[in-house]
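Below you'll find only one chain, the form predicted alone, shown as structure tokens.
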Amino acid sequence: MTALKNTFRELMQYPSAMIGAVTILFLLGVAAYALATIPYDEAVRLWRGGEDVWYQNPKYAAPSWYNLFSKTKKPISFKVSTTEGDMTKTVTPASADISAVNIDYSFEYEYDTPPQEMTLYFTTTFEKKLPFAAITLLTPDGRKVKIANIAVDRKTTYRTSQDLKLQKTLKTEKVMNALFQNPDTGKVAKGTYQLVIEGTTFESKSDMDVEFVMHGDLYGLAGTDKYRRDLFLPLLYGTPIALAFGLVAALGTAFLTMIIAAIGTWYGGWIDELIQRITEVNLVLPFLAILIMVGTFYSRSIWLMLGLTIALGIFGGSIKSYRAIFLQSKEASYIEAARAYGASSGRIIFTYLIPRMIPLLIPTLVSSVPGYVFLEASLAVLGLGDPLLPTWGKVINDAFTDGALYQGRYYWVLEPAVLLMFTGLGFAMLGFALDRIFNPRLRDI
């Protein structure tokens, strides 16, 4: 306990260590939040979901904070509905069977460009006679645009820009421009818009609800991709996946390497020779190429890749470094004392040899985590990531596949890339400070 307090006190003397520790704690907090709020099955379902899951989102939308850095203010997507109480709904009976369902919603529009789309999702209840809906848009420049008169089924989707009759009425295929631009100035009319839906039901128990979705050019904290998926999901849920892969791979590789090196050094003979020959063979094997081959011809499961990473990493160059240190420790006086009172080989290895190496292991362990995080991301960028999981590397892969950089959608690549750099920086800063503490020869450098 005293040694731990002393170590922490020394860490406090390094600002870089505190920054690294805060960074790692932040990432762990994000990972815990992601796992607590999004179950594994739900994350997979959302990531692999299509239009039925992400229909409320626009395609290729930049993050909402884009407007903070742009002179041209682009519209931010939103959705409202009568069931959630966002839209005003009034039902007025006209007779025993006929009722008027009036729905309206007013919204402020202070953007410089028209939205991508306005979509209405109708949900109605009836037995035989379909309800009817008349849709009107009132603009801040005094126009009253009759958008559509339609019969509404139990589930009906109306997309404004795809209405051929409305295109003929407005005499243009660019419906959103015609609705939101002042015909006199040619600029977007800013102010209060009012969407009015005058519905009529023809049965006593018939009813009508509406969900209004406006697809703008911006959405959420991270934007969307070509499948309308919210990129905040892989950025958030990719954090526990990246940290789990990096930490498990680093811990598994480091401890197994140390144990194998200690066993080989202690027993010597053919056991040590076998371990050294396996290590030498493994050092010349193309590590990444093997992972690519397995991912291409067998499976891209992240758990298989993790196990293979640990298996190939055990017999790495560290095993020779540990062996050199264990050879010195093996001849130490406290080892001779342990032999004298009859300590078994297992007790000497796990009680006397390995614990002496822990201080040297900790800095290496912390510093190696980013390498494994980058490895998982690299496999995903190469198209060999787990197809089920939303990860940072998968986002970058999708961005390059879709030509995001050529189309100016830099956010698609920069967001996961910044998180990867943020992770690497945090672990590197803490690992370097720990190395200075546990390795006295570095303190004066």
Contents of the next structure:
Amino acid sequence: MTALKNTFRELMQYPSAMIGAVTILFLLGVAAYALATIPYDEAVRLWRGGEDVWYQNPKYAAPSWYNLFSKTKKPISFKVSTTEGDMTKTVTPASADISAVNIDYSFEYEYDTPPQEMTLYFTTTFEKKLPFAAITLLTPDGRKVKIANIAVDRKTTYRTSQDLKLQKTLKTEKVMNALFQNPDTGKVAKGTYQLVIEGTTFESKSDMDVEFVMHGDLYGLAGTDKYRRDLFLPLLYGTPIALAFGLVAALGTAFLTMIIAAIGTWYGGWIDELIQRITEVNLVLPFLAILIMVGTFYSRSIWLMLGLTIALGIFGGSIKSYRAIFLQSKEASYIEAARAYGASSGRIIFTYLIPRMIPLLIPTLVSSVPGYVFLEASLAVLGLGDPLLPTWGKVINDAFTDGALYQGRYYWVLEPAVLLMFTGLGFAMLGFALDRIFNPRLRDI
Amino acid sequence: MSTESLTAPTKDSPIPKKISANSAVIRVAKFTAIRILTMMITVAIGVYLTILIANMGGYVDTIMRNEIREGTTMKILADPTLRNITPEEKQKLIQKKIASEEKRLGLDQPFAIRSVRYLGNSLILNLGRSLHMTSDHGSKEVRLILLERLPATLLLAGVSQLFLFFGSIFIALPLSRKYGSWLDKLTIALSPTSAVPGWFYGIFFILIFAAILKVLPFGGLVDSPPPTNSFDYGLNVLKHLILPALSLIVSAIFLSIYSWRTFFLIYSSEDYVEVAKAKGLPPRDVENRYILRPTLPTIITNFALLVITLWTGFTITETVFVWPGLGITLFRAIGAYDTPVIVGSTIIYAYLLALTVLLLDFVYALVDPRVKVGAGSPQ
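To complete the pair, please output the form predicted in complex with the partner chain; the form predicted alone was given just before.
Below, the chain from earlier opens the complete complex, with every other chain and molecule after it.
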């Protein structure tokens, strides 16, 4: 316990170690939050979901904070609906059957460019007679534009910019420009817009609900990709996956390697010989090529890749350095004492040989995490990422295959890249400081 | 100058010199023979495992059979010159074509036999012909495919790794004598940046220099169409080389300097270095004779391992920069289920590794008088 306290006190003296530790704690917090809010299956369903899940989002939208760094303010997407109560809906019965459903929504529009699209998703209930809706837009410069008069079926989608009738009345194909620009100045009219839907139902049990979605150029905290998916999902959910991959691979490889090295040195003879020969064969095997082959031919599951990484990593080069240290500590007097009182080989290996090594192991372990986190990302960049899970590497791969850098969609690549870098540097900084604390030869240097 | 007396005290040997020389030759020969044998066995096992993995328990065979069936059937059904023959004859023709194609690819024999034949051939460096891939000149010889890609990989890996190696040693050596200075502290502070791999810096460099500043190309080896005269061609290649080489260098340089500096520091705190300093030798002599010389074995090992990595190329960096080297070729070979190319690339890597390890044993004995070839590992 005091040893732990001392270590901690020493760590406090390294600012980089503290930055690293805080980064790791933050990432662990994010991972816990992600797992608590989105169950595994839900994350997979959302990530694999197509238009039906993500229809409310614009394509290729940059994140909302883009406006902070740009002179021309671009519109931020939003969605409102009567069912969730953020759009006001009043039903006034006019007679036994007929009633008026008035829905309206006012929104502030302080941007410099018109939005991409305004879409209305109607959901109605009726027996025979279709309800009717008259849609109007009131602009801040005092115009009142009649957008459409339509009969709405049970599920009706109305896309403003694709309405041919509206294009004709506005005498332009750029409906959004005509709606949002002041015809006198040609600039976007800023202020409060009001969307008014005057609906009429013709049956006593008939009802109408609307979802209003505006596709701007920006969306949410992280933006969206080619498939309208909110990038916040993979960025958030990629954290537990990256950490799990990195930590499990680092821990698994380090401990198994050490146990094997300890067994080899303790028993010696043909066991030791065999372990050394396996290490040499393993050195010849092309590690990345094998991962790529298994990914291409067999399965791209991240858990299989994890298992394979550990399996190929166990007999790595570090087995030799562990062996050298075990050979020394094998001759120590406390081992002799243990042998004298009749301790079994297993007991000596697991309670005397290995625990002494753990302080030496910790820095290596922490420093090796980034390598594995980036390995997962590397496989994803080669197109061998897990097909189901949202990961950071997968986002980079999607962006690359879509030519995001050529098209200037930097946010798509930068967001996961910065997170990866953050993770890598966090572990590396902590591991570095730990190395200097636990490794007496480096202490004064 | 008697450095030996400080590092390895010479003992008067009681054995006459002639006999010891003779026994040394025998010892070295025996050691070499055993070493070569074990190396060969290691390489053979490693390569055979790769062959097994590249086949995935017959899965790849099934894929190839299906591809042949589909391809041949389509070809014959679409062939206008064969329109007049009867369907039965057509079927017969298809079967015959499939059989001959399978024979060409060796699929008519069971995998166990094929794999052993593969192994034998690759061990004698008879790399054979690829299944699908062709070199830019249209050849299917695996040897030619690999040779064609070698210059690009050697250029990228060679430039970046040699720069990295010598650069970091030459920066680290003076740095180790000035430890505690702000430059030293900066190196320590920056060394965690090496946790991030080269391709990753590559993304940022592409973003900055290609996408935003538009001064360097996004990737590739030369512009398309390539310049006609060879001087411009060379310049153009160099221009394309900057970003991938820079990202490989940046990703490793600080850690490399840090570890060399630490390594030199450990050696420069030895007593004999203090003695040399106390004698008033100039710093350059102290560095060259008392610090560099005892660390030579480690420097050579690192250099040898570096030479090996040149061969594997940097698959992901090459992919990100679309650099037509060996790494990207291996990746494409796997994607095309082209076992001969995969195995060919592996065997050459394995041989180079084995050869390097073997040579290192002798080089150690040459540069370090304390090490004797075949005398068992020092305690």
